[in-house]
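One chain comes next, on its own, written as structure tokens: the form predicted on its own.
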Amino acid sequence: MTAPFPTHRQEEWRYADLEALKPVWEQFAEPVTMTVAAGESLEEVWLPSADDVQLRRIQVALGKAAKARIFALNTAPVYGRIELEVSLEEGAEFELFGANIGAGLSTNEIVTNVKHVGIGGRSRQTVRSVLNGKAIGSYLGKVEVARGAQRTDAEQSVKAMLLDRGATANCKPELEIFADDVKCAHGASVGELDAMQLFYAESRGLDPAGARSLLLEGFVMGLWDSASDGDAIRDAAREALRKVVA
């Protein structure tokens, strides 16, 4: 049975391009489930496709002391959505390194719900957005710490770079904690390229577009440093950044 079509009244869909979503909803209505058994490890690199509308809806269940790392790039020209629901048992670890890169009228969003249900779980979410034109980039991230999930350690770091006054960044980290011995933190910031850094780069011989690309690479590329094989996602990110600053 197909899940009901979402509405903007639902918090996790409030910024979504629902008109773009309609033609592909039945295909992606039910999330794909991935299970990482106790003590096992998972690493995935999610690259964008050539489609105008790109969706990825995943549920990840991490067993005791399991580990998962996901590296994701979101650059759909019309609408892109990466949606993750993750549950962590005792001692499990989860890391997400994601980027939205958009231009024109695109909407790209990363939506997460990380549920700490066991003792001593650790999660890290690092998301960067680079937006030009009238593009929209969103991060909606919820961390839930269940009653009894003591010694949870969770962090969210969200930063966005706006290259045009028409671009929009939405950052909404959220914590829901029912345990008292936890370490949870989140931070979000939205800014523009530093004029002095641009001037310095151009004074060294770079044209304006090259200077912007260089600074933006520094803003985004660190996301992929710990990937076992990050060449493909780095190349895709560079190509997306070149289009954004062109």
Second form
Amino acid sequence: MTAPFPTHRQEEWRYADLEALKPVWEQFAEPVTMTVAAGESLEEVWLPSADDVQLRRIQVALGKAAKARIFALNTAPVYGRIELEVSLEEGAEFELFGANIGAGLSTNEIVTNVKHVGIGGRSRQTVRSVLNGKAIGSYLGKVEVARGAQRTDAEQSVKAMLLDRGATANCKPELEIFADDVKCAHGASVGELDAMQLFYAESRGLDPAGARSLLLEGFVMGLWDSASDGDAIRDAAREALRKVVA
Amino acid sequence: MLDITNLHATVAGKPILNGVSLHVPAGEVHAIMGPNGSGKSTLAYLLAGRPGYEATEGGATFDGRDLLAMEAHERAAAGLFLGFQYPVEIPGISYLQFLRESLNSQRRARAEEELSAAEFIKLAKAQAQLLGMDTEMLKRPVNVGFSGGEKKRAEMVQMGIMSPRFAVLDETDSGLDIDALKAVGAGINRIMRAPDKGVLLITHYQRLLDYVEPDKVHVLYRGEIVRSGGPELSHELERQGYAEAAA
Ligand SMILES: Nc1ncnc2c1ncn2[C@@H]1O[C@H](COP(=O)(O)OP(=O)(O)O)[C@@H](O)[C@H]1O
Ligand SMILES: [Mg+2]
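Would you generate the structure of this protein in the form predicted in complex with its partner chain, following the form predicted on its own above?
Whole complex next, starting from this chain.
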């Protein structure tokens, strides 16, 4: 049985390009589940494909003191969606480093639901978006802290760069906390490139387009610093940025 | 080499330069001294092409070309280098990448062959070593986490790598301890003392001038050059202060 097709009335689908999704829904409807056993670690690098519509629906179950670190690049030409549901048992750690790089009329979104179930779990989500034209880039991040999940430490950092007036960044952090000894922080900003950084780069000989693309690269590339094998995602991100900056 | 004629400039609606004229021929180092707020950095930014800094009157030529008509990156390709009073941090980009892309962009503009990664690393390491900068720092993001002195030293490493024809150095000496000051002074002499190069050395202390002896010293006061003289003028300023020298 396939899951029912979503609607915009569902919060986690409100910015989705449902029209683009419809023809491929059958193929993606069921999420893939990954389990990380107690004390184990998982590191994943999710690269984009060349498809117009790309959907990843992943559930990650982290056992006691298990660790997962995910690097994800979302840069579909039409519609890209990375959907992650994560549950953390006692002392588990989850890190997401994600980028939406969107050109033209594309919609790219990262949608997470992080459930702190056990005590002392830690989650870090860092998302950067670079958008041109009329592209839409979204981050919808829900953090649930269950009753009893004391000493949870959850953080979300979301930043976007809009290169054209028509581009849109959506950021919706959402917290549901049922424990009282919890540290949750989120920061979000939409910005333009720093004029002084641009001038510094140009004074060294980079033309304005080269300086812009270098600064955008810096904005995104910091995401992959902790990847143990980050070369592929670095190259893919550079390639995607070249298209967005051109 | 560098000719500045009756340059007036307004920044954010406020007149800052009120008719600066200056001629620095090839082979010379000229110092500009002046109190805080006299317009030294404004002059430097104007020469380097910082957006928002525009001449309202007068102009500047570099080897006969209209400098102010060129964009910042064209000025760099023409051989102009600005050593920043406050070097800028660029997270996420290593010094090696930043400088290699910058240098190769200059070289493309001059129709010269680009340097390969290996050639560039060799050049960058050699220059870092000459200036006493730890070569590992070249792998770090541009100026991020550098101390004030390390940033200034890194500016000189950049100058060594670019090997410009003309350098405008804006208070490169501030924030340096005595050893760093010696290294930077020696660097300026090594990189820029040549018959076909020139330097405009902006400072408000005498101490850098003990290592880099200027051919001429100019006093900038409230947006005007109020006095010009030989190296002895900097000693006079040190003794008397600017107000008296300007009177
Ligand atoms: N971006 C700016 N906006 C407004 N005022 C400025 C700006 N930059 C410089 N100024 C003013 O211009 C004057 C000269 O500054 P500056 O050129 O930095 O002097 P100096 O380098 O000699 O200390 C000062 O009064 C300063 O406050
Ligand atoms: Mg200054």
